[in-house]
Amino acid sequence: MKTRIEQVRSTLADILKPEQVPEIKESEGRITVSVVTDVPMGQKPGFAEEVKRRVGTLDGVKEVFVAFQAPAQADAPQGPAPLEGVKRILAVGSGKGGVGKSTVAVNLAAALVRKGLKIGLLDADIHGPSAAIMTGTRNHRAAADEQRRVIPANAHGLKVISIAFLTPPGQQAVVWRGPLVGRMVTQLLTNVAWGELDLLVVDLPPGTGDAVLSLAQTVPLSGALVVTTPQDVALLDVEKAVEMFQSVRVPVTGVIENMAGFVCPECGHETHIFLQGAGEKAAKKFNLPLLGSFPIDTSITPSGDEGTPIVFSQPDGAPAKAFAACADKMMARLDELASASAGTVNLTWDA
């Protein structure tokens, strides 16, 4: 009589070779199947469902999990490589969560789209993606083009990619260890049909983990933006984020201070709920520009929850204008950094 492991291998034999299933684990009727395959990202959810369906037919199996592994590539290129068609890549990060980093990233990207630029947005937060909700693309399912690259969702002209497009409908959590997170960020960068982009905005997860390292090792970053809140206690987290980017040789574009005050929706008066100045202090300490300071506005969060960033839903409102102004400063700063890295010298001749 075959063991359970042998039964699993047997039922998968016509779609996976033995070497493509390096490990099978069983615990109280729950089967975890490790699969080594080069199936493109857009086809992985369907492939995983087929594996689950086949293994699920075995007696006594209660639940099936599929863990994908990338095939070993001895000739894989080393070091960062540019993305075809993408002129610049900007990382948006923070030393901690809860600072409104994703709101800032999404609305800055939207502001640049409204200025006529070709912009992409990559949600690199594998464990807590939010871009799909904030851009109204939560029901988008990934599909592949002829070159087996994932096709981004389109949100008002903004190209969006998120792990949410690749997980099976109804799956609420991605429970992965660090190395898997790093590999997925790499795939979300390189195996996507981005097309021609003036700028790709990458919304990073909070902290200083694998996603940031994978990003810096995979593509050359034009700059990084650090988002913080105004309290002094947040200053330590800003310093960690700046030092993290500097350690991987990514130039920091500047600092944005979010939740800098509360704007009353009735009278328009701004109240400073928190102690002020963390963003400005961090900018001065590291000789960086403070690119923007955004108050808490009760119109911003509902717009994101409803799937339309405030820049798109209320383009003539104060928040949209503030994001547009910040976007202008950010692009000017990227130009400045590009000139510095190219060793450009500007000469002025007098008569």
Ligand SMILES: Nc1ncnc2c1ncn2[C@@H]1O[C@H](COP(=O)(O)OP(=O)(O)OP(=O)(O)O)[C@@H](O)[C@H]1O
The other form holds:
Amino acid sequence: MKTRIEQVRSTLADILKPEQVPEIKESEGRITVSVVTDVPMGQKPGFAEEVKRRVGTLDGVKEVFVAFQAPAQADAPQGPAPLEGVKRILAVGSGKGGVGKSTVAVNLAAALVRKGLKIGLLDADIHGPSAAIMTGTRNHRAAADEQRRVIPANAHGLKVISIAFLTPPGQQAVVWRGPLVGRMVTQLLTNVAWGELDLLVVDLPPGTGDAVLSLAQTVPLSGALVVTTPQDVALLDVEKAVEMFQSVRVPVTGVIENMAGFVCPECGHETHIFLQGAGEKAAKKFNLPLLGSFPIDTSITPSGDEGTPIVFSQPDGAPAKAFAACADKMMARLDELASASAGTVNLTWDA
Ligand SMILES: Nc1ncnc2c1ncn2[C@@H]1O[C@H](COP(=O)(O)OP(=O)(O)OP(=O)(O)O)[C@@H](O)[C@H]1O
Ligand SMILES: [Mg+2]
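Form predicted in complex with the named molecule structure, per the form predicted on its own context:
Let us now look at the entire complex, which starts with that chain.
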């Protein structure tokens, strides 16, 4: 009798060559099929559903996940180059603006600094340097080291670089066109004296586009976080963000739900303004872990506006604890992705 794994292989045999299915994992009726393909998933609608449909009809299969992998290319052009001394780079993005990317990026970075790690924060939002404002480094003026690399600002031990440092005082970030944004992001990454870092967190500008592309072309990214708000309609934005990272072959580390409820500043009671569990639903839909869920907390905005992230200003408060727990999960997931990928990039997608 065929084993379950053999049955999965046979049912996929006429749509996938054996070498395209390098791995099938099974755990309590939950099957994960790795599929190697160089076709961007957006251009192959229905493919994952077909794999799931076929495997799902096998006896004893409760759930099916499809993990796409990009093929290893022997003749691939010179890819992104690592930054010397920087162990990992993580991008924080979303499908739309204003969901709390900068708040999450800054506070996760701060939580990791509090754990004793060496962390950098790159504010790649050319149009509105919120991360610089939130870390109190807005008025920092860039100085260069002897190798003419920009020295990052120091915010409570967090190394911060922002486009704001390179803009003359009083001058607002101009409206820059795409290619210039890309070049600026590359400069901000590579021309900086980062020193030794365990992790460099990149706070992306809203939406899809040039900054992400330049980032992925310049350096190898260990992962990306997708931040979302909890409404059902935000699923579309999560999908957009996941697709954006997939299109540049960056593994998505997980989903973070922000503004998931309201904490009353008087009594501490949490009210769920939107549907509960929307973040969980979004994460499940894309076969990604939900790494954190943060309620609206009135102490977060003033803390950011005053230039001290809440993790530093109120280290014993509930938000700081929640960010610390999320940071732990995120680092564990980065470790997991690093050991799983071993040379290839894993793109997970659950139709
Ligand atoms: N959980 C929260 N509780 C209270 N306020 C929050 C929370 N998350 C974010 N905010 C506030 O919401 C506003 C928008 O957040 P933030 O700037 O982090 O969003 P963003 O996604 O980075 O925006 P953009 O797309 O413009 O870069 C800020 O004033 C921030 O202080
Ligand atoms: Mg922002």
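Residue numbers count along the first chain shown, from 1. Remember, it's a predicted structure, so these values are computed and weren't measured experimentally. Here, rigid core means the biggest group of C-alpha atoms that superpose within 1.5 Å across both forms.
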query: Asp335 C-alpha shift between these two forms of 2 Å or more, rigid core reference; finding: no
